[in-house]
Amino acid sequence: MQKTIKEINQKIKKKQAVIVTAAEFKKLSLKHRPEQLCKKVDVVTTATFGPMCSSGAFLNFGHSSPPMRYERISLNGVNAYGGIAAADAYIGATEESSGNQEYGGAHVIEDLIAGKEIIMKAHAKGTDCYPRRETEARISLGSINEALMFNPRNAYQNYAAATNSTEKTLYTYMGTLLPAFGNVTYSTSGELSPLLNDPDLKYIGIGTRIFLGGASGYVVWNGTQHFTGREKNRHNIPLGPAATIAVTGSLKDMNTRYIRAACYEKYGTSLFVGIGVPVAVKDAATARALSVRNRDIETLVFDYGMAGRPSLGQFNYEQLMSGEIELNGRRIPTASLSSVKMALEICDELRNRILSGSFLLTDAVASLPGNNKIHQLK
């Protein structure tokens, strides 16, 4: 049995489609074979909510009078990149304020979505066509032309867990790693996560419509550090960091419930991003992939205290999510940086939007690349 996106969208419009969350589908998979599931279910909503440092937004402020080419730009004291046109800028989530290391680009983005005013300052050398050399203004989402979230690397297909073998505390983007294997941290929604439910990237591709921070967004390319050459386990799941997606959507339609700034002690700022992807259950192979459980998804634990971050072992997410694992003969507490609770909420919210007819599915216009390598500087 093979269903098409067009057929499924017609069922959605007629209120005949069967939409379930990833969590619900896992339970159904205990009772029904994939061949039966693809007949029973049309769409499964998947989601993740966690820190995604490679995020940011393009902003168009509109022209000043007299006109100015904004070159050196700050937003609430956070530097934005202005080398892309006269009135455009890109604000990165991890850029920090010059006067407050606990405030950064992620906070600017959250404040804008929350409806707050931001102080924008800009300086330029001045040209014949753009003579103005400086400006200061209060801006908000309502007062600027465009505000487009564009995240170069989101929703990792899998990611390595982290620990620390040294005798000193390490402050990292994986959170605070306590000395002498004091803890293990990881970041995923596991069996709810979009790319883990589509391990061969057969459904999610360029042009796939997604839930992004409360808005409707799209996958626009593979994400940076997209690595599909990773070794896979017997359940066809990559062992460690693999595929990623680049995504975009309008800040003006987003909600601070699903976009939240964060500051990691002695590391810096990051942005928690909520992403939901509806997966069309086209055939039995798709249903089989969607039946993946946390016990089937394995990752490596890297030692962040040693050069090269050597792997210390391989664990599945059922073990990691239990609250502790056994490593080197010791029971070590584990903690997630991602929120399964929020991922479940996003799955529910996306399902409701599809059921209401306000969110239809899209066919990918091109597949995400496969068999590519990732390079590191020497």
Given for the second form:
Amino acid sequence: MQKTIKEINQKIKKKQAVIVTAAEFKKLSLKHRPEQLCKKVDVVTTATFGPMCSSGAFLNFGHSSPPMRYERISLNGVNAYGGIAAADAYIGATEESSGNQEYGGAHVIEDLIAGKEIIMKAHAKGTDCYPRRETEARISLGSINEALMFNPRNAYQNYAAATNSTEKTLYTYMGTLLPAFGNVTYSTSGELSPLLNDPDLKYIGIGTRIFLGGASGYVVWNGTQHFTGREKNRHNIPLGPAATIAVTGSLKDMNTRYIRAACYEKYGTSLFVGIGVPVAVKDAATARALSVRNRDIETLVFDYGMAGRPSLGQFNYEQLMSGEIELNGRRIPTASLSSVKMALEICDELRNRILSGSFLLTDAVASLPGNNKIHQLK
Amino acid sequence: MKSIYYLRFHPEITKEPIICNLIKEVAVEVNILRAGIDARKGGFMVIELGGEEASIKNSIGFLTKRRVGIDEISSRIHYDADQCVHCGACTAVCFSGALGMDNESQLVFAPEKCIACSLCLKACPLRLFSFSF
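Having displayed the form predicted on its own, please output the structure of the form predicted together with its partner chain.
Full assembly next; the chain just shown is listed first.
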């Protein structure tokens, strides 16, 4: 059996499509074979809600009078990149405020979405065409032209877990790693995660419509550090960080329920991004891939206390999500950094949007690169 | 029953072996969970009191009489549950078992188990925990 996106969209419009969340689909997969699942189900909603540092937004403030090319820009004291055209800037999630380490670009983005006013200050050298050299203004999402989230690397397909062998507490983007293997942290929504449900990127590609922070957004390219050449396990799941996606969507359509600023002690700021991807159950092979369970998804535990972060072992997410793992004969508590509860909520929300007819599926315009390698800085 | 308390010691009362006397005078089990007291500066102690309801009540009376500041920890820790995204980062550092995830991947906070170690204050990426001692 083979279904096209066009056929599935027609069923959605006629309110005849069967749409289930990833969690519901896993339950169905225990009772039915992939061939049957493909007949029964048209769309499976997948999602993730985790801290994604490689996130930010392009803003266009509108021109001042007299005109000015905003060169050095700050938003609530957080530097934004102004090295593009006159009234454009990029605010990155991890850029920290000069005065407050706990407030960064991520907080500016969340405040904008919340409808709050932001103090924008800009300086320029002044040119014949842009004579003004200084400005200060109160901006908000409603007062600026565009606010385009553009995240160069989101929704990592798998990620390594972290622990710490040293005698010192390590403060990392993987959370607080307590001394002497005091804990293990990991970051994924596991069997709910979009790229783990489409391991060969057969559905997700350039142009795929997604749920991004509450808005309808798009996959625009592969994400940076896209590493589809990563070794896979016997369940066709990469053993560690692999594929990634670059995504975009308008801040004006987002909701602070699905975009939250984060601050990791002695590391800095980051952004919780909620991403949902509906996967069309086009054929039995897709249904088989969508049946992946946490026990099939394995990752490596890296020692963040040692140079080169050596791997200390391989575990599946059923083990990691159980609350503890056994490492070198010791039971070590585990904790997540990514919210499974929010991922479940986004799966539900996306399902409802598709059911209501407000969110249709897309055929990718081009595939994301397969068998890609990544380089180290030489 | 068992309850955890946060005790504050003024420098003036650090000479008296208060906890030793408490155990001798009141039939109560005392488990010292955390402590940091300097004879000149005073300090704090986190204790778990175990026993009959009456002996716990008597212990509080005993300590209050000796000018030890006493707070039930659960009444002094604040967690902004409405803002929580249930990521689980706080559970990575909570060893008293006060913070954990339930079967629905939701954060569960049991303040009665809290020992005021304060690690969650910095581990929470949304800064949703605070103490008011």
